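One chain comes next, on its own, written out as structure tokens in the form predicted on its own.
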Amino acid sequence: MRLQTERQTDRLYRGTSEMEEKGKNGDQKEGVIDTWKKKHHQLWVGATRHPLILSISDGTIHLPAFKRWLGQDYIFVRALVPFVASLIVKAWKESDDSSDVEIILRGMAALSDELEWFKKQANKWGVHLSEMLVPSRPNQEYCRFLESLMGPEVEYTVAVTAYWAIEAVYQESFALCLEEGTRTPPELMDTCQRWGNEAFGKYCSSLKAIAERRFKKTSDEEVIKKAEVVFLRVLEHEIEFWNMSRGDPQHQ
């Protein structure tokens, strides 16, 4: 199953390595995003090294928490689809590089595959994905945040920064669970491999390279400030989502 997932992901994200190569020269110097990650280190760590993720990596996770995350994340991914669709439109209208549309489109294709993956996992774990599954308050707020980024008044640079942050948090979080020496339960390895694999990491690097290119070319400092605010909002929403998945009463 794990090898199959790697092949599927390689196919879905094929072509991202070229974009990564294009961004290497810019990566030699610390970019805006890396500066933000240092500046807001505590929040970044809170999102990517959350106790829920640590409980997966050390093998102590409570399965009800995993099942709660599975159902709620399915709802979130469905909301992510129209956001990414709106991002493709923004890229088509505003980008200075035509390859942006193709890169983001690969993410859209992956989301289609992801929704099918959620359905199979839900069947495996006995999680009912139906209209009876009610989105939690943190999930509702996160989905409303996504919707707020879909309007034409939101700059492409800001929206693509949000998309990178959403994907990068999952990639870094689940990659931790694949590191040597961890005690990730075998039955959760497929989940961790889905977002923690190298191909998805390269895709996230491609999105990061797009954002950094946009930052370098803009003369509007206000846009960069907006992008930083959105970056922080994503981290806050991710932490709330992890908290909700753990079953913390104040985050339901």
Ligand SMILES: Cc1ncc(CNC=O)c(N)n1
Second form
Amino acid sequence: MRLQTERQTDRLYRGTSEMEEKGKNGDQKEGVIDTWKKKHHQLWVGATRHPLILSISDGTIHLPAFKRWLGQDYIFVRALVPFVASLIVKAWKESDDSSDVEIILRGMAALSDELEWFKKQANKWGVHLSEMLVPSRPNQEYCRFLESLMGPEVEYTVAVTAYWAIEAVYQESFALCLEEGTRTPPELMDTCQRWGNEAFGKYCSSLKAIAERRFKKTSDEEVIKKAEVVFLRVLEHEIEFWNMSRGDPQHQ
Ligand SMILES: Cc1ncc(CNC=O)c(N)n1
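Cool, the form predicted on its own is there; where's the form predicted in complex with the ligand?
Below is the entire complex, every chain and molecule, led by the chain shown above.
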């Protein structure tokens, strides 16, 4: 069963080998993003090695926390769809490389599959995804932040950096839970596979390569500064989102 999920997800994210080469090249030499990851190491680790993720990987996760995360994340992913749609519009209008639209479109297609996956998971765990489900404050704030990035005044370079960061945090977080020697509960493996799988890792690399290519081409330092701020905001929102799922009372 798990193998099937893996293959499905793999297929969703797999691009042409040309796209994947671009992804690999993005990893080769240190770019702007790797510099930021080092410069803001604490925040990066805070978002990608959060206690909630560590509790999955060591098997001590509490089921209510997982269920809270599941319901809230479904709300978030629904809000991610119009953001990615706005990014496609920006790529189409502003990008110098026509493969960008196709790369982002694959992410969009994967979100459609993902919403179905959430419904199945909700069923499995007895989580109700109806209108009854109230978005938590950190979730509302994160969704509002996404909305602020959808306007035409936000540059493609800035928005694609945000998209990369949103996806990369989940990829790195859940990939940790799949590492050898971890004690991830078997019933949570499909969740960890969803974002931790290698094909999704490559997909994130191709988004990173787009951002890096844009940084190289721009002569506007302000845009790079704005992208860095957006990168930091994503990390902060991700940390608050994990905190909320964990059930920290001040984050409800
Ligand atoms: C809060 C949050 N951040 C990132 C992701 C990953 N993107 C799409 O699924 C997610 N599902 N939820």
